[in-house]
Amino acid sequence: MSNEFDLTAWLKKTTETVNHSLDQLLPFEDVKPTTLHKAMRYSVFAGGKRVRPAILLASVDACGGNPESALPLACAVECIHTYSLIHDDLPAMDNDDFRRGRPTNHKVFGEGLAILAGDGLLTEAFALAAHWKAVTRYNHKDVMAELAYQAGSLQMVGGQAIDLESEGKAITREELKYIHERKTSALLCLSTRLGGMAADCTEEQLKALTDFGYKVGLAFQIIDDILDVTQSTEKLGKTAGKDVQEQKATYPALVGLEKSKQLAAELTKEAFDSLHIFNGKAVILEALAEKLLNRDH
């Protein structure tokens, strides 16, 4: 069914809509402090694919909600994602020179401003989420708690911390899974869960969306690990081979390329199985998952 859906046209329209909303909601470059706002906007509008906002809005659609009403939440998730990339690229973290095909934030604005730009985007995420209008089952407290949990020390930031501590060390497959669950699955779960909440979904639907986000997120990161060792810097839009260079634990390094591909395929099937509850109404989510999990960059 998802094959009949024109995902390219939907993604183009969705990206334009999200970009327009971000442009209107974020502080403009001429607002003081101007350099900080330029740095924030530099990374936000660096040509990102808007995967997480797209997944959020597709989750709204699967639950029969109005995607337009969820735009503030979609923008909030993108701000959190972009902040995490800015900080991840810093010399103290992954020390990367390129992101989305452009020089990383600290290469253009310096380390101090890059840190502050990330801080600014994280904080703005909560301000943007406040623009969302509550529904019957979920209110602003639910949404703010979800944002804080998935982006915080128990999930995304915690995953980044363990990832840093694990560099150059031999870790188990379970420890690597713990990192990937938090570094990548957390924000994809956040996207699916916020989309469901915005559509006033049932508890059963929210569980299905959570399972889908988790499985897609883990498969997405395994594929990312694979691409890091099989694709070029030009194709990836970021430095290829960085994981090996930084002695990071990855699935290809731990279990090999073929086993990594097998694990990604198994997780993909499980992710699609999670959507059966929607009885064919999760067409956009299915199409997005197919695109994400069959990508080559």
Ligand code: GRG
Second form
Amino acid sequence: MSNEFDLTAWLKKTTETVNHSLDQLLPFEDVKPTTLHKAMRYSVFAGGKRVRPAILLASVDACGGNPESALPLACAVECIHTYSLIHDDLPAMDNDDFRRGRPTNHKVFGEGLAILAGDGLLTEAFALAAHWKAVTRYNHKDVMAELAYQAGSLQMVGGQAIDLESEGKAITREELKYIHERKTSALLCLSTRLGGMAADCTEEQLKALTDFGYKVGLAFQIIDDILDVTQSTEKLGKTAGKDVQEQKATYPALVGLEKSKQLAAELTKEAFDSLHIFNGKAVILEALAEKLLNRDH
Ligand code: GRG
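Got the form predicted alone; could you also share the form predicted in complex with the named molecule?
Below is the entire complex, every chain and molecule, led by the chain shown above.
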């Protein structure tokens, strides 16, 4: 599962480009209400890995599209992801003090503003997506519907709701999969699918990208669960050991560390297999899947 592609260089360039676009497209800190815009920017520019924009732009590349035209969509997905982290860290949810290597949004700005910063970023995501230029097969309605579906109550928000209700309860592997599919895979599917749409992909390509996003998303969450018990807070940039502390159902808790690693590797292999229709042109997606499987933070 390896290729010659220089992923490190590509990721560096892509992250810089996405950060520059986010900086240009989000309301500036000196725009009223200034505290709200400061709070939104505080979390967006706190040093996230930009995994979702990278997957989106790699999906554009696999379909032979123009990555520049997809930047508003890459920024939209990152805004939705950042909003979900801000809200997830709130006392009413995961109650966390540390994220992306710095104090969480509500610790700095207070709970009310943190809620509003999340709301602002979620809404801004749709405004960013409106900047995208439609292509032959897909229009703004397709993109907006996709954003709303994957981020909404049937997917990400729904996964968070069930996760919240499951706290402290013994849940089955099936239920855990249901949560992971929604909390994590949904935004990775959103990323691959929007990348495909921006590149005017075929139905067959969209299906392959959906399978890839789904499988990589599940593997990503299993690795996230593993890192929570094997890495330090400093390394992760967020509080380590939180899952055990909160008695959260995770793959390591349900099936053990070794079996969890094996499952993540199997899912990554299946994700690779779903890319066969690209005939070797999905090199960046392949390299990303491998990197995400072997990551240490
Ligand atoms: C609050 C509506 C709402 C949803 C929250 C995304 C989420 C659902 C909760 C965050 C906690 C969590 C375990 C989410 C699963 C996805 C995940 C592993 C997020 C962390 O993503 P990274 O590692 O983070 O890409 P960075 O900071 O690098 O962007």
